[in-house]
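Just the one chain here, laid out as structure tokens, in the form predicted alone.
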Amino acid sequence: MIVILGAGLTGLSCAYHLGDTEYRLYEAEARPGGLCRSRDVRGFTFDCTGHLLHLRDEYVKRLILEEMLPGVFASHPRRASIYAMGRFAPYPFQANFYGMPREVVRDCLLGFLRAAPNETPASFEEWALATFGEGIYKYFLQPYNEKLWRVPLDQLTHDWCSWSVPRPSLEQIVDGAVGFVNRNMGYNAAFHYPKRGGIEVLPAAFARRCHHLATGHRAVSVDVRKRLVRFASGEEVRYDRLVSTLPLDDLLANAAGGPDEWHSMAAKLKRVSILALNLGVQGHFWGRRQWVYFPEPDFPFYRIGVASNFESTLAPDGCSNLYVEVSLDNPHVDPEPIVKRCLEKLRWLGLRGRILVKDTLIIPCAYVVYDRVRQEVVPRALAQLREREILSTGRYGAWQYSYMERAILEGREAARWCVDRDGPFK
């Protein structure tokens, strides 16, 4: 019997690609998804923070986009900004700082004309600085993602951002540093987003096709001599092999019958929770921007989103629909005061219209921290899981930063390790 816990997208691809292959699927939440669920309230459809498809693989944009869910995407080109010293810069700001005081300019392009290449960086620190130069780090990179992942970043790796973060040609830079502006860098420069209902219509399309998929099941331990999965309501099942998409501390810290370091490896692992807080409000709110940036310490979010205006189904008429996303250490905090403060700065910010709806979630397992930890934990954790027929993966489970189009391969990695099976596969 394969055994799959979790109905994010990895277990789901999963699922759907076993085909007829005998299995069971688990999911603790009353419904399927993970965090690529959706939710309305009062008329306004709000996400999990932002959930937008980039598709680049040709079997998942077949696979999506013509066999699955034909017509119900709509493609968009990216229309994001950073806001830093009290002015807009279109993304990336590496090659679109134009428009920012000219020392910050200046610092900017000789920075970057100064960059020393680094073939063996020890870490993001010095692989920024390596790449962009200290303008570049010094006011956008480094207060930015010292924001989001929240330890110093001589301490983070560099081995997560190769595919996430562009690097500009210098005539890129010398471009962003006069006026002209660099649109079409990075991954997602162009995205695909449902015409209504939310990016839940994605993980329900697979669910459909999954025929046997239970929920309400909440994995309490693994115990991998006896290849038993418990659960919280006293209900267990046997594997022969098992797909576990938890979040790899979790599963590491609940499991029996391993070595005895998979407790301390757990302990070792860091994550970063989040804090999103989603807005129904009056009116129409920063003309068509999709998101902007907040690298500055004084804006307590590291982005905002606002989704109807990259599709307007998402919110009632003559309103916006906006996500807030605010990075925390701990997430057993007291929310009450992390709003107070969001919402004085989005009024600071220009927003204006009456707060219709205010809908608060907390994600306690959102980023994985890529610290030197986890380059020595990681791969001998799943080595050792599959061993003893283990996979742990997708995005928590592999302990990645990972995008839906990657969760849906692995998925169909995950099947073709089940069963075995080489060359072409669904």
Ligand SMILES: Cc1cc2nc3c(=O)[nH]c(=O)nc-3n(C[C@H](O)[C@H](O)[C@H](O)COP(=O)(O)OP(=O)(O)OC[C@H]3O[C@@H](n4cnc5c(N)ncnc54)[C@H](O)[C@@H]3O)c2cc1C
The other form holds:
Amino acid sequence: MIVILGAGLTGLSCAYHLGDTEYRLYEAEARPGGLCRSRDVRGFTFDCTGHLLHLRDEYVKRLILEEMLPGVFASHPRRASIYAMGRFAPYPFQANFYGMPREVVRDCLLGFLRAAPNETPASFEEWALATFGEGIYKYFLQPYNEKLWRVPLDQLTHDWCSWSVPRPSLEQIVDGAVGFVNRNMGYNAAFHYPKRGGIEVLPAAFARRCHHLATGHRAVSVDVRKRLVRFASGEEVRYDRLVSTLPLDDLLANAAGGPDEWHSMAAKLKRVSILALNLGVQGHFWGRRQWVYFPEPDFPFYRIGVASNFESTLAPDGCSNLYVEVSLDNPHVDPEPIVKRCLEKLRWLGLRGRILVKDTLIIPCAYVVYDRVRQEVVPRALAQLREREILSTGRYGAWQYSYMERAILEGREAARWCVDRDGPFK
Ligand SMILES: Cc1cc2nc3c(=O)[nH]c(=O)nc-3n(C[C@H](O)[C@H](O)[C@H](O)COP(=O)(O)OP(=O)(O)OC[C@H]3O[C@@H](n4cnc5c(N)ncnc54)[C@H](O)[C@@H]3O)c2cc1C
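Since the structure above is the form predicted alone, I would like to see how the form predicted in complex with the named molecule looks, so please show that one next.
Below is the whole assembly, all chains and molecules, this chain first.
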């Protein structure tokens, strides 16, 4: 029997790609979708913060836009900014620092010209300094990444950012310094988003095509010798092959019969949690701006999005839908003081309208931390699991910084692995 744990996008895609092959898909929550679920609160639709679909792979494009959900998505150009030193600059900062104070523009430009890209950087800090130079590092990359990752940047590796943090060409840097806006840089220059219903329409489309899905089934242990998953209800299921999309640290910590080191490996893996403050507000906010990054420590949040500025159906007429993202190293904090500070800063930034909905959500496992421990532990743990017929995959199963399109592709790979011993993960 093929057993899949977790009905987020990766688990759902695995089930979908298994087609008629027999499997059992189990999900802890009452609804499938994982991080791609949306919630409706008094006419506002909130995602688990902004979930924008970036499609590069031809197969996924065809599957989603033509076969599964034709006419459901609209395509949008990115209109994102950075707020620093009291002003807005178009995103990405490294190619658009015109408008910043003159000494900042000079430091960024000179730093970039003096930078010498390093093929083998020892840390994120070394990589960022060598790739972008001291100015861009000091004014944006350092404060922003320290705020998001909550660890010193010399402890982070750089292997998560090759696709997500683009290096401008010399022409782009000069254009960006003198005020020609570089709009099309990076993986997220354009995106797809459902015309209504929030991002949950995507996992829901996969879920409709699954022939076995049991929600409300929280796996509490996996006995890797007996090949047995135990659920919180006491129910058990045997597997021949197991696909797990649970956070890797949870899987290792709750596995029985594996190497002794699994528990210590689990304890070493670091994650960042997020407090998402969703707001439904009267009136329009920030014109057409879709989201803004806040590198400075004075602001408790690292990003604010105005979802209704990319999809107006996410808010009632005449209202705005905002998500405010705060990075946490402990998901068990009292959110109230943080929410209060966020609201004060939002008022200071010009939010005038009456707040109609205030909804907080904590995502306990939001970003996995790419430190040296991860680099050493994750490949070993994944290989040891595979030797025991367990494929741990997806954003948290493989303990990686990834995105929805990749979750769909990894689900397809996982399905191949389930049915083909000589498949991609043999
Ligand atoms: C703040 C934030 C913003 C993001 N924005 C974007 C974006 O704009 N664009 C983009 O492409 N990607 C974005 N992502 C990434 C995207 O959410 C993920 O790549 C994708 O949802 C991962 O799917 P998954 O199935 O691997 O994991 P998950 O969605 O986490 O699914 C795992 C599932 O396992 C279930 N589960 C957990 N424990 C158990 C258990 N013990 N027993 C049974 N079930 C269990 C969970 O309930 C969940 O349903 C963002 C992520 C975050 C955190």
